[in-house]
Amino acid sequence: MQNPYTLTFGKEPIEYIKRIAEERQILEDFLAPNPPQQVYMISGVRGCGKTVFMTDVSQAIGKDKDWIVVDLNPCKSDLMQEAAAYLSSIQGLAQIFQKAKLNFSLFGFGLEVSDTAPIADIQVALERMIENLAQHHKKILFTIDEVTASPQIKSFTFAVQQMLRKNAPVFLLMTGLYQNISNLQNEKNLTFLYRAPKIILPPLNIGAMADNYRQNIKLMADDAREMAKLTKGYPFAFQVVGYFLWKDPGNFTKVISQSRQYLEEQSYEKIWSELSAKDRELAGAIAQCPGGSIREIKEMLHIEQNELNPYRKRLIRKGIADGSMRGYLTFSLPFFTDFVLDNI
């Protein structure tokens, strides 16, 4: 029988525990009648099982034959283009930008209209596709997973601003690491990311993921509850976990000892990377106090409150911190402890 977990980052797995109540939230303001929001930012570390919960949301609301879903490249050169391009793909559509007399012949997809003069630019040519989508009462739905602020993804977001403005039923839906959001927030020209819901997908139910390990892989009650609590909580950690305990069941140390290496290289590294000097410095310190106490970790760093608090919050936006107990800040990925130890 296949392995039902899968080691391969933004891949569906075939076991995963859904995020019940954060795709609930979205799918209640896109769905409504007068969307209270059109637009969210889903953000985590790397791991969190970004892609695999806009797949959900996405795929939900696809169900719906008025919703159009359109899955966008975020390292295409124009996006524009490539939405445009697939929305004259999809069959059906074709015919209503005939009907309209649109021509889209400059950019080499659609039909060319021989009475009616060609769409020379690219925004135009999309918001007159989603104009006349809205008169056959349709919606359309933009995901572009592992956004940055690169000039495509912000030119992009630019012109489903101005479209938002002109009350086009055009929603957007974006995954990416807290820095890479915050920093496309921080464009002068795209102020309203700002008012855009921003979810940070938090940690997996402990409950739910014990049950799946007894479910599927026959452990008792209380070795699956050990093993989902050794996880964190970690969407990754519960697949790495998962995927070994199916290879050797019984073998708990091996386990563990698989499954701590496979995130350390898969994972850990790359995080490890892209952390600050500052940042970096602050984790070692979190590392060498067990207890986790603030108070400890401004003394080992011999710093005051106030400095803290910058590399505090920003570790935990990272999805790297817990701060959720007052007066300590712990790890929230599992055995990041030992790694940071192995590298400081």
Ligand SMILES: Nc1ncnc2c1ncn2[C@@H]1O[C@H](COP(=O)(O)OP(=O)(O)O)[C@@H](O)[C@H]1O
The other form holds:
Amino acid sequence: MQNPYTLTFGKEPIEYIKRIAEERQILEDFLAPNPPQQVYMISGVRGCGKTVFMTDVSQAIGKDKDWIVVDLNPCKSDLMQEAAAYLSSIQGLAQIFQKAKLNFSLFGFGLEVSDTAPIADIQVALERMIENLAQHHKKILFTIDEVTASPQIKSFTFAVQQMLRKNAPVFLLMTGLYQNISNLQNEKNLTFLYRAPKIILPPLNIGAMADNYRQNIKLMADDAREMAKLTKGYPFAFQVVGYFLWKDPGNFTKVISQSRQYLEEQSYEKIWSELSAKDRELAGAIAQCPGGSIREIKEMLHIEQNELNPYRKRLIRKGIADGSMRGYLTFSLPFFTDFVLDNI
Ligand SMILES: Nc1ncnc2c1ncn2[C@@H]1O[C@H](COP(=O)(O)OP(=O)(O)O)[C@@H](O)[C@H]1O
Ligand SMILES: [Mg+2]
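With the form predicted on its own done, generate the form predicted in complex with this ligand in the same format.
Every component of the complex follows; first up is the chain already shown.
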């Protein structure tokens, strides 16, 4: 039988622990008759499940025939063009645009209407499409995975902001690393993003992970719980540990060592390379203070609380550190202490 756990990023895994609360929060807001929110940003460290979560939510929404989900590729040079081209390629929508005599002949969408003047501006074209779809009670969800503050994304989100002001039924889901989302939010003309709710994906439920290992790998309940705890709820680790457990269910030492190496090579090296010198300094101190007492960390770095605070907050927001216990700062990623000790 094939290993049900995956070592690949971004792919909808077979063994999936549902994020019930977060999914419900978005669905309730988006599906409400008068949606209180039309934009959500999903953030968290590499490997925390942003892509998988957004796919899950957008698939749930797309099941409703009144919703049109448009997945945009953030690397494309013009996202409005991509969105408009996609909408005009959908069976049924093209007829709506043609009946409305929208002339898109200048954009090459293959929709030809000859007796009206062609629309020259891509944003106008997209807005007219959406206005017409709204008349047919359609709602449009745009998703963008891994945003950065690139000119393409800025101009697309600016267009969405303008459509929202006109009460258009457009919705936006974006994922991104903390620093990228924060750069985008700090754009002066994208004020709506500042107010938009951000979901920082929390660790997966340990009990659900333990049940999963127990059922799939036939581990004893205690062993399954221990292995689940080892992952600290980090979704990528859940898959990696599961994958090696499936292959070697009787050799925990080997499973742990293989998992650790795989996590380091596929995730932590990249995470580390994206940290600033200050972030690394603090990470180094956390790694060297077993237990993670803030008092000891400050002593080691020779700094006061007010100097520590901004760095502490940044590591927490990036999803690398956990500060939920007062007076302590620990890593939220499994085996990260050893990795940091090896790298400082
Ligand atoms: N809810 C989940 N349950 C189980 N595994 C998950 C879950 N979310 C993500 N994963 C696994 O974690 C890995 C990273 O997920 P991904 O969505 O690519 O993370 P990100 O986009 O945040 O970098 C994937 O291989 C995926 O299989
Ligand atoms: Mg991703």
